[in-house]
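The chain below stands alone and is given as structure tokens, in the form predicted alone.
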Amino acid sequence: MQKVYSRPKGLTDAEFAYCAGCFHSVAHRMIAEVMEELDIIDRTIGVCPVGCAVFMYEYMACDMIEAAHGRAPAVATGVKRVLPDRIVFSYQGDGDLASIGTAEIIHAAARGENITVIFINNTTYGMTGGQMAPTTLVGQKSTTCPSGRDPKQAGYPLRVCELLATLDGPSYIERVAPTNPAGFNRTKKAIRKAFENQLEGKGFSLVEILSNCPTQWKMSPIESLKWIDEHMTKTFPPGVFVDR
């Protein structure tokens, strides 16, 4: 027989208490599969913020720190600094990452951190009951805009990638969206590109994930995915936007 599966020494023996369909699982395997593959698990430390992100803690099986929403690239531009062999990684949501947290991303891209972040886009505030983002879609209904976001109110979703990218610091900036095997494949490249650029001290990486949130999109994990290839990446279109 071959073996065709088998847990990456990256994660813990935890169970993930994620919804069903949830990427937050896939992404995380797929982190502990890239440290695995770079022989670096002692070497990592992640942050954690507040949101469904807070719970990682439980599942990988290097050092992690939870930080305030909003500040973990704060909290790992410290420990990277302090502890400059040591492997630091942020892993944050859209409603931590680009509204409570807008200005320590910017601003770590901007002085080229030589950090990874892994930046869950899943256009809603997963946790805390389904609330407007700032990466909603316009027209996409919350439970605080049960009729659709209206630019008129809420402005435009905020495009994370394209507005770090004008910035000279970041040495790789890249969206996937894993939704099929090839987007699967896409994904990985790009997070393990990301921690090979921390390695060879390149500076800031963030790779966006178009994820999904079946429980407050109210739709089923398939049809989540389809909702994402054909809203999302209209808004949040995949590809790479720096790589120096």
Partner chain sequence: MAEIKIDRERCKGCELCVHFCPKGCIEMENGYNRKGYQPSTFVKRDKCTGCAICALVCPDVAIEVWR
Second form
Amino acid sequence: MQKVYSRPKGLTDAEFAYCAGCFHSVAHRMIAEVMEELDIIDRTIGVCPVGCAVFMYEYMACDMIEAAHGRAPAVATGVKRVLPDRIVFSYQGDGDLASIGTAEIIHAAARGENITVIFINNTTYGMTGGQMAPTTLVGQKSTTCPSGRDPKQAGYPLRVCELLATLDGPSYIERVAPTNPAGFNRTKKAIRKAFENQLEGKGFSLVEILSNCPTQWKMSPIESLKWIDEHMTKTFPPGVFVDR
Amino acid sequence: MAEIKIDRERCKGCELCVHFCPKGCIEMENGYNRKGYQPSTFVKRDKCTGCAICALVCPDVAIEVWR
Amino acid sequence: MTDKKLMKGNIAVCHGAIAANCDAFFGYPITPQNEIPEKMSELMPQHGRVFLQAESEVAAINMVYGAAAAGKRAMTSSSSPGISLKMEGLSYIAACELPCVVVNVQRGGPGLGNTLPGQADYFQAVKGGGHGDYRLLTIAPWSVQECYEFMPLAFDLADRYRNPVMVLMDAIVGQMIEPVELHANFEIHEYPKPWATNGARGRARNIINSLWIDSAVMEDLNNRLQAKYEQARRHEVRLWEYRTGDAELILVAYGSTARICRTVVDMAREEGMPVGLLRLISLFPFPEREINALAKQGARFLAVEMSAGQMVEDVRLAVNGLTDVGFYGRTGGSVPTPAEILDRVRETLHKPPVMSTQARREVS
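Having seen the form predicted alone, could you give me the form predicted in complex with its partner chain?
After this comes the whole thing, all chains and molecules, with the earlier chain placed first.
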């Protein structure tokens, strides 16, 4: 027998502090696998967000920088511009990327900044206790819209991929939904492509991963996958938005 | 012939591996690990094909696969 | 000896940054500092270095954060309202102990204010400015020549102390045109940066971070920062004394206000008044010991600044009640004239000191 799956070298030995079934762990692991497959662990610099993934630097085996809330694309830009032969990625949640850091992500995309962005959209502020996020669905309950998001009062969710796809800068934008084995494979392929693009100098690549938050959604991990399929994908349809 | 090994202490009992195993080779344990989770456990060695879907979906990188 | 050239303070800053081997400039337009990003957009690519106009001051300081984390010499420049936006980033940079240089060509405030000269960002510059216990090493040029020469100094201090350095100017210093000698009489030290996040090749991974959940670890960081600032207080005080030897009243000022005060000193001396000038070059560290020593000799002080009274508080802390500390300030972009300062000097010298000589002796 041959070993066909073992812990990727792109991860440290640290155990994830995330909740059971949380897709942050899945995304971390897939980035680590891609770094190992592309043999770039020792020349990658990751920029982590504020939010549940704030401790990402504990888990990744590459150099890591902890950014202020929303500023990861600017920090990643600073690194990439002075070290263009290194691989630089930012990792951000929906509050970080689509709310407080909207300007930073849009302009990094518009510049075609040659970085990789992994965007975790789970429609909630997980770490602070489940408040309404920029991507919270209409009608979805949160601790700051306890009766469900009312567009008359709180507006509508932001579709990041669609928004960025209007720009000329990005080279690759895809939204994935890892809710079944095929979706997991698709997610991994998308992350790999987003890193390969950077290696090829193609410019800005972003993968939005429709993710879960079993804790704040108050459901089991299995139920959370069904909820992504049945609800999230209606507002955030998976697909390739830019590939050039 | 295939084999998986579940790291009982890394497992958080999310049940994704149980849910997605196409052969129903994995079940939840009755006991608890040191973190207080009920971990999953490999029960049907004879049916496992080593497809590694369990490892693919495991958020905690708790599963290793041989084939 | 190189030829002298006529140029603006803002342009001299750019040549100073090039001389300092600045690797990257990130900035955003705001008056009265626009000549800096404009000139840098020309000079940096010429020297094979990075220039990028950011989408905001917030983004610019975070690009500086990234470039500094990568081990490069990085800077940004802005003016008062833009500097406010950079305060979040500066707190992170200070907490991560990263070197960088920030130029503030101060304007009138608060709020949007105006594009005229101001010195009302003093507190923000020398007390930290953002959240948490940190300080910016702050130096204040008063001439175009110093705008040039203080950039290598700023980068050296930043690298040596692993701390952001603020070059605090104002609209006069930035916009005035003077002859400047773009000499190369600098020793540019290369500082090893084993902590840089530039790829973990052949070494353990590096992490640049300011999140420390454990209070003991977070306090350790604070203690380390404070120890560093103590070192700076010991070694990095810079000032210039003018006719203070026999002065009974010493004007305290920095930047363009100090130039005006030098004129006032000469005018006062012509009238026979024993007046001197203490021109502050380093604002943090503040010359506490030096001012205290002058106070012990019995000198009184008059702080002059383009603010409602900020630096004067540090003068009072340094004097610690030994003598009188007066204040004269103009705000909102108004510049004090020598005549109005001289009036205040006359007024001050004609008033008897609040504390008697006897009382002063007892205190000291």
